[in-house]
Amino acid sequence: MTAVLMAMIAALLIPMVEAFQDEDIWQRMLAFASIATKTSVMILVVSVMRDDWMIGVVGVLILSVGNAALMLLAHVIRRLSEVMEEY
């Protein structure tokens, strides 16, 4: 299980160098989504490892509501930059 762990941390590396690099909201707030969604399955793996389902549920809540608040926050960022355009 160790190892499952280490390649999930691995994997959740990837998004984080294309949110640094790119100048793009949407492209930041889909590699932030991205690691949200692989940081609570990875939350999910060690509650089944440790048989705690307190932890389970704190990464099933993390997966249904985290992304939707960040795509939220993502169209309201971008419909301020187009209304900061237009002065």
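Small disclaimer: the values here were computed from a predicted structure and weren't measured. Positions refer to the first chain, counted from 1. For the two forms, the rigid core is made up of the largest set of C-alpha atoms that agree within 1.5 Å on superposition. Compared with the form predicted in complex with its partner chain:
- In the core-superposed comparison between these two forms, Ile77 has its Cα shifted by at least 2 Å.
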The other form holds:
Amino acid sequence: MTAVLMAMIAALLIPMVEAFQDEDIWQRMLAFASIATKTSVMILVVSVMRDDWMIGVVGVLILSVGNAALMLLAHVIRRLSEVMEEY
Amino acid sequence: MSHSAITDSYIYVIMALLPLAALMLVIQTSPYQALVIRGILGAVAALIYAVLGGADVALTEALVGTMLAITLYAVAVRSSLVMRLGVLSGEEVRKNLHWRPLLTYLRALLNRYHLRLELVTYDDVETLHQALKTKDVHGTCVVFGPTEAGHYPDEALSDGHGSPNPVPVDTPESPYLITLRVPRLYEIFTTELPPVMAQVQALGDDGLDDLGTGDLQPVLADASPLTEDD
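Taking the form predicted on its own as the starting point, write out the structure of the form predicted in complex with its partner chain.
Starting with the chain above, the whole complex follows.
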């Protein structure tokens, strides 16, 4: 189980490098989506590993809320790029 | 449960992600990019809090620290990092092709400072000047000299908006006059906007008060020495 978690941490580094290198804001949003989902799934894995239901419930909540924050931010950025290309 | 969890080795690896994300956030210069990185930092922080056993702290970090903070900051950055430029509605700025090189250049210039350009139209010169005085807009842009309408330096502007020194065709001075009331914007415009694109003057310079009367000719005479400094 720890090996699975280590593999997930290594996979988490890929979007972090992507977010650091790519200047495009949508590429960064993609990396943010990837990281938000990966961290919540890691919380779920930890909760199963420890048989701790409290952390499991929080993991599910963070999984849904992380996506909600992503959608809100994406909406604001999309409106902004529409305003800039209006003319 | 928690005693054996603290000694697990993966916790140290997860902990190392937090300063990494924080370093990425600190070295960002663009406000929107920094917001996205802040979301990444919040996700990693929530993971660490949950793994260390603070389920309530992790939930608060995800709800307030990431979602609410990012949304509020995005709205604040969006409404504050903007330059409002007042123009006359009779000139049909948005449709007129003559304006396009200047607007493209201004957008590229302001984009380097993470600002965006917003055009506000006014019916006549008087209301335009009043809007500048009441701080409704950050600057105004007018075309002076109606007789010059026939020869805008089109060729020089259309292919030269990316190059630092566009070659003027027949008129050495641009017909556009930009009046700014923000000192920092004036500083940016005088150092980076070539005089062939537009002439720049600050609000409060002599002769500007005559602008309200609709007589633009004295402004032209007073504005030209300003741009010769560049």
